[in-house]
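What follows is a single chain, given as structure tokens, in the form predicted on its own.
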Amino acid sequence: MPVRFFYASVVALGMGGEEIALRLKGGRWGWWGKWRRIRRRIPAAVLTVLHHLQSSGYQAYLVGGAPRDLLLGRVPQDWDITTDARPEQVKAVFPRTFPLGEKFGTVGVLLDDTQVEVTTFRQEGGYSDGRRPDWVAFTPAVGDDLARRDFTINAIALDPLGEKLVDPYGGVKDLKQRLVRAVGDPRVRFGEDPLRMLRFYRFQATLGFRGETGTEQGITAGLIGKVSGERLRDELTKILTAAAPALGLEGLARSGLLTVILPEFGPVWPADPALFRHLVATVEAIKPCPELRWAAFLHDLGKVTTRRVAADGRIHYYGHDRVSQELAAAILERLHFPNTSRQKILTLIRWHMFAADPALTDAALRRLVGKVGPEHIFDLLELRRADIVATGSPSYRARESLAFLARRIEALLAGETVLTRKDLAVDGHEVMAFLALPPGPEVGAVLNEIFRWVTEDPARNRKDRILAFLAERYRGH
């Protein structure tokens, strides 16, 4: 759809013309909307903070993602206000405040039940640790504050009350052109905080924008080693769950960031572009849940090392689900995933090649649910569906089979009480006592055998019947 841009006039604000303000005029702005429409999307508490600061004689603007999203017609998730008022002056304006980092100029303002962050215009020194500035100095000029931002589309200051934009780096033009471009020298910006290299691709994935070539050329993939696993995990998750994840993932691969962060992808990219495209397509086909998107991206990692060509020329990947699980486990551990998320992702990967046969017996379905867990079984079906879609081949019959299995599993779950070993009428201690077994793996093997026997007929799940089964099965004990 073509974008109709708004009319604007340029007003110099001093600073040798380095700062400009764009005052929006009336007329047909297309999807950009009018100022009143922008104000309507801003919470009353945020407008009140802006008003109190300005009426007290200070400058006050929305910065960061809020101006970008408002100009794109979106509802921002975060509201950051910047001002020339120092922290102590901000606290003097508002009766209820709380500290958030006054050393860095940030004060929290409480209005009723709403918290709003207000930060003083500031300049920053170098980033010796690759994350935080060595020093921060307050400044009276909003342009100095915008100069430290990462990308031009995030270096816009918006005053919705005075109907003014401050845009010294052409962020409004880049929004119009759907472009992600660094503020100043990209090597400097990325050197300050290497995570910005991932943010470069995240904004492409979330906004559907393209990245500026010069900015991408400023990426030095090796710098990403300075970033903690937690920060990498969170940024990668945002890319994976974005509306257009392929834009971000393909950029990560192209730039070399992917294989530096996840060396397990080394055998996949660029050696096996078809497999990489399949993984990306699976991500795009699955629901945008973090665990599902991660499982989709990692589910076939083991195919490269398990690839075998049979005598008839057919290609097989025997055991790739187990190998993929092992590779994924190393990745999730390195990125410090929470245990619950890690276990879910690994379970889905391990069992994604289950037999999706409509003719599976009820006992086989019970055992499948027992392996995966009733809380994950439908996510496993979703991964299998996305995997099939990502092959690009006609798959309506496979999807029909999965839908049929889902209906059968729903019926089983509605009436069954034996879905995992925990549901058995005996536990490990009772098995050890009855068979005189010491603690060890043999107890687990016996419980698995009991579970298989019970799933053939859930009515068998009575203690007396199970003990009778054990007495007959293990007569020598």
Ligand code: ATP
The other form holds:
Amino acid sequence: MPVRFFYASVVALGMGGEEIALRLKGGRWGWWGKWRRIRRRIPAAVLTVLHHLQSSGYQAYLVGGAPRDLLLGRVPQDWDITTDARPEQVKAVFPRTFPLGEKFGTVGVLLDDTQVEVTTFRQEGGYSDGRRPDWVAFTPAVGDDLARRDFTINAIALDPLGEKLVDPYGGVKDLKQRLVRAVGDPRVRFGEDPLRMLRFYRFQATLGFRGETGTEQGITAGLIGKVSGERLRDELTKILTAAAPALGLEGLARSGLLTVILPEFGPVWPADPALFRHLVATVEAIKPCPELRWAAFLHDLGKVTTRRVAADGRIHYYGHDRVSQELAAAILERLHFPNTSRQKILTLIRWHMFAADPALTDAALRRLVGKVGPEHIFDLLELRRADIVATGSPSYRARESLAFLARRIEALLAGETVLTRKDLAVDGHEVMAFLALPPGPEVGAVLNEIFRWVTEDPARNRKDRILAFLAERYRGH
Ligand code: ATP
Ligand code: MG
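Next block: the form predicted together with adenosine-5'-triphosphate, after the form predicted on its own:
Now the full complex is given, and it begins with the chain already shown.
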């Protein structure tokens, strides 16, 4: 629903202090029509919790992402309720509650099968550990609670039953102007919790908003070093998987945050803007899955150091896939990626230069799938598709070839004629025993050779045939 509706019809009613309540009036359908449409998009359990709190004499509002998304006509991801009731008072109102960090004022309320989080209005101190506020203090004024929030668009309290908005920082206006603006002095707010600098770009990327200039000027990239790898990872992943990742990634680069968090981008930005644009374009072209987006963003990092100009004047990047994989491995390690995600991202980067030739033989395709793994192969094709699209040159033919390869690989997988090394009918011990080899790299080399031979024709994957092959090859029988 357009914010215009609200904006055009907002009337300020002074409530004293810095709090201003905005009542929605007039408009094409009458204000009650708008509120009714808002209420219809709120789960019944959430409305019931608000109702019970209010009829017990407390204030109760939706806050955070929910009012923002409701006013934008989006579907909120979570429903945060804030109230002047203390945690023990919240527990007295509802028969079924569970603790969710009562020290910070949050109580979980169970209604039917829905969980709703209810948090007491609070003020908070800085985040010297980069994770949790140093202190929190309960307050009876919703305005104090809104003051601790990061951006004006996240600092709106909405009461869908009393049909009231509390918007002391002009969040509705910024929603209308599609602006992300800090609440208060950006330098101070980013100093309190440096993660907010990343959230600033995250909301630009997820909502397609611009960042307010003064807020961006408040960024001090060096402060981000205080934030843990996990929190950086989660916030960067939200930027990468957003609807408009370029808005976030370009902002990260411009502000210097990118190269502080990922120094591996130092030689890319601002030195090689074309390469940076290509990485961002690949992110935009690929499906919005976390691992795919990360692989897209990092896949060509190794191009900077592998760049060579050949005698004929052409530029080559031999081995950049390997170098990119090494740089990406360091990044994913520092950001504490779980093993399975890390493996997937690194595999995709490592093999992104595979020969995508429709004339590949079945044996070559089986080898490719064996090497990359059947669980990653279609994502590898997706990475190549995005890589091609991101070059901006006509790509119809290349994408056709990929689609053709995908169909052939599907057929091979359906026929169970694809093998990975684990599927070989002999293992390293058997090879050592048969060839009287000591443990060492030679065993791996022999297994590789067996693998290549077997993928030529999967019917060869029988122990007797493999041993016969080895006998002929190594023992001259
Ligand atoms: P999402 O749609 O991703 O859930 P959100 O706005 O709900 O977005 P959350 O991280 O769920 O974001 O936080 C809920 C609310 O809490 C925010 O809207 C904001 O008001 C406040 N908030 C969260 N993190 C911070 C922070 N680091 N500093 C200040 N306020 C914050
Ligand atoms: Mg949220």
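Heads up, when I say rigid core I mean the largest set of C-alphas that superpose within 1.5 Å between the two forms. As the structure is a prediction and not an experimental result, all values here were calculated from the model. Positions refer to the first chain, counted from 1.
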Q: Return yes or no for P438: a CA shift of at least 2 Å between these two forms, with the rigid core superposed?
A: yes
